[in-house]
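Okay, so here's just one chain, in structure tokens, the form predicted alone.
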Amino acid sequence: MNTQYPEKNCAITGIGQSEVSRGATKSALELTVDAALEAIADAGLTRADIDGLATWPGSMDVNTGFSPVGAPGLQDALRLKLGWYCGGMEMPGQYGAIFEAIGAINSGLCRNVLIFRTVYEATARKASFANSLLHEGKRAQGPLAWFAPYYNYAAAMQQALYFNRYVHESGITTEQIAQISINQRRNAALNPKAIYRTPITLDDYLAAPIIATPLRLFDCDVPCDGSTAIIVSRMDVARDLPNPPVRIEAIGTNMHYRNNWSQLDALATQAQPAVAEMMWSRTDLKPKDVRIALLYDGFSFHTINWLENFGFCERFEAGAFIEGGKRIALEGELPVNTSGGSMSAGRLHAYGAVHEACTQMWGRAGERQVAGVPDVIATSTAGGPLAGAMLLVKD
């Protein structure tokens, strides 16, 4: 057992994903059960083998559909007998549930952890005006209190402020920014589960409405209904299961920065640099070894930031790196967000990226399969003050 870096003792052994849509025909819990059962079966396990359960951020009793299902709900639905479970908001972004599972496995509390993330935002937004961070009759609290006096209620408006700073410092052009959206829609066209599969051109991108300068419509992710589940197993267990283990080679989880949406230390880079630095410090692999980059894309800004912060290019040189789109295409030197990402496939948060990483490593990606079956994939989650990173390798 690796006692220095415990993540190396853990691997992803199975994945599952429900139907993904902009208007579900099933309840949020039904979608979660579908994803969970698929992941368990994919790992070659039964419900009796699952002794750990984790999710982020846990059940939230709000009308936004952001997190309608928590660990107790799924445990009851599947009648799981658990040695350990976890669900909570204050973690390193969406990957917090995975990081917690690594700790639990290495502590001997469990061997096979079912991890899930469920969203029901598309249905919720049809039922109510839930796309604003501030609702009528409610007083602004926490970080939002700093934005509300300026009528800055939406995440796009907040991130646009940071993105403006990045544009100013880097000199990136609109045409270069567009390559993230164009590339991901091209990839989504090859993904049967993607929400938006019609390719877009540069002219389409430029003609789209500006949401908050410099963010255009195609720079924003797509709220959807769906659930993603993965099984993380102890390494000795993983090697006896059907799928080649996708080993968690290194993680980045630190908080060497101000975790505050309105008081960021570095507006143009956000919380990512320290997290990426931690991840690379826990492995002998280097950015040049990465075959695919599945980078958080709540907005195109986040993907651009991660390209630099992971070290795939120098600071403020992402514009040149993605110019023309060839370098980040499926057949390029560093394919980016091969499923279409949150901006085209749907906002399943970072768990969609983990699902895609395993899909690619196990050679199941069909028309969007990267040649050579990639064996090293970098993934990341979140922007703003929340960040997490993982390097996944085929065992």
Second form
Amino acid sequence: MNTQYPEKNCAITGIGQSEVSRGATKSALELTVDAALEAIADAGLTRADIDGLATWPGSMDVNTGFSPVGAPGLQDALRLKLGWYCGGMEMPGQYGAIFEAIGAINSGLCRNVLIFRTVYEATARKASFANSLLHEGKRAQGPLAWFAPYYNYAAAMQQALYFNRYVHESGITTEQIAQISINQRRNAALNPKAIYRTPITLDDYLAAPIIATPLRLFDCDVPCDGSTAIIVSRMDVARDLPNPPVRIEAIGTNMHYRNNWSQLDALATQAQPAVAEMMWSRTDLKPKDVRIALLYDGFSFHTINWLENFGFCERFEAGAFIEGGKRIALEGELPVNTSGGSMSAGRLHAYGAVHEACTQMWGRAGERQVAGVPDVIATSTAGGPLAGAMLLVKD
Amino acid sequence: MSTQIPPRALPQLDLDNKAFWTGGQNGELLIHKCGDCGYYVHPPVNFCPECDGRDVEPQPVSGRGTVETFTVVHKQWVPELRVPYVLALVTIEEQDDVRLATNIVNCEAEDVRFGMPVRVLFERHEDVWTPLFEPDSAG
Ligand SMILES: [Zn+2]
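Any chance you could show the form predicted in complex with the partner chain after that form predicted alone?
In what comes next, the whole complex appears, and the chain from above leads the way.
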């Protein structure tokens, strides 16, 4: 069943990642070129084979380092000859660029799409307090203008509103929440490219400052400089390339809820449930088939929310699921965010997770390699009123 | 009134949101309401998603509501910021899917609770009357 879904005709065939740091020695564009060339070579392709280019959210003219490189910048740097390209923000989260590429490939516009996400937030924050929501001397506009007068300085604060409601409804404990950060730092210790590699204890977690209840410092991701690139190819092309294709088995892209930071329907669960439901409706696989979960972790609570919304545990039982951390550890029944994720490896903004999925499926994860053949990996992006989900399967 | 020192960032006023941000001039919290079915439409737009009505105009509400969710902010994002303070979503008592981002003031941050009854007050900055909420002991 379900063979008509277009994502099943697409696979990841190569991955690349620049140096990842808290202060790059290279420009954002050069980091992007590094990642792109590595991904193209990894796929067994050359620049001439790349006929599609996609990125999220596209280049932005703000000094936050959130997205300094867009599709035109990379297209010109690599002199790509493209049948199709896109870069934009109003999509189902960061994987929107991948979802767009699926459509383009199946429309016959291209065969091998280079997809990238570049961040330069570590360097940007050295220059100034990088607040992507407010701009000095200008009146606030757009959806977040409803928050503008209320000393809303960072996404952490809006999101803390949902997380606090989740704590209220679920009864999750601080000690349980801490397991997400502790687990990811433990994984990061085995990832040579991770930014923070020294394990943390529950005491460390509790001793760190509270940002906005219930968020503590270690619940937040780590701004970094870096670029990730992947190649998504049409299935028939992918089968002729050197890496075993990582097929896109199913995606979740819907927007059934109110897409609004203050009016979203269910504060405690956010936009994720319908997106996950859509993903599962497009595959015969079930949550029990998933070997690794690479869940969005802009904040630890996103990961907690996705555990429930993907169906790995029941509603409001994620606390019990992660208690003690054994179940989500590398050697556990559902390893979570095996690279260290955004909270320890660096905020590569969901593309770090796609890179890690292929790294694990291709057996390249070194000391953090999950035993056996991790052939089914669930991954997700974003929180609040937007969400995207993707199930990857080793062909 | 808030004693926090940094100036509040202000919204750009437009035809849809001006009533909301200026109703405080007359002590009124104005929320768009459908003249046909009575549904409150927020954020404001002249269309009712419940009945397709186009007769949607700002109307005063009671100014009472409850704290749907909140966060106690401890991080001092800028040097003058007085912490802790409370960012909240308040549901108006007239309709449970109208939520307003706001600060809860005139109480200790640690005393804010889920479901706490609150009432509106306004703080003027330039041409914006910012709705804030404080505990409503009468609620
Ligand atoms: Zn109506």
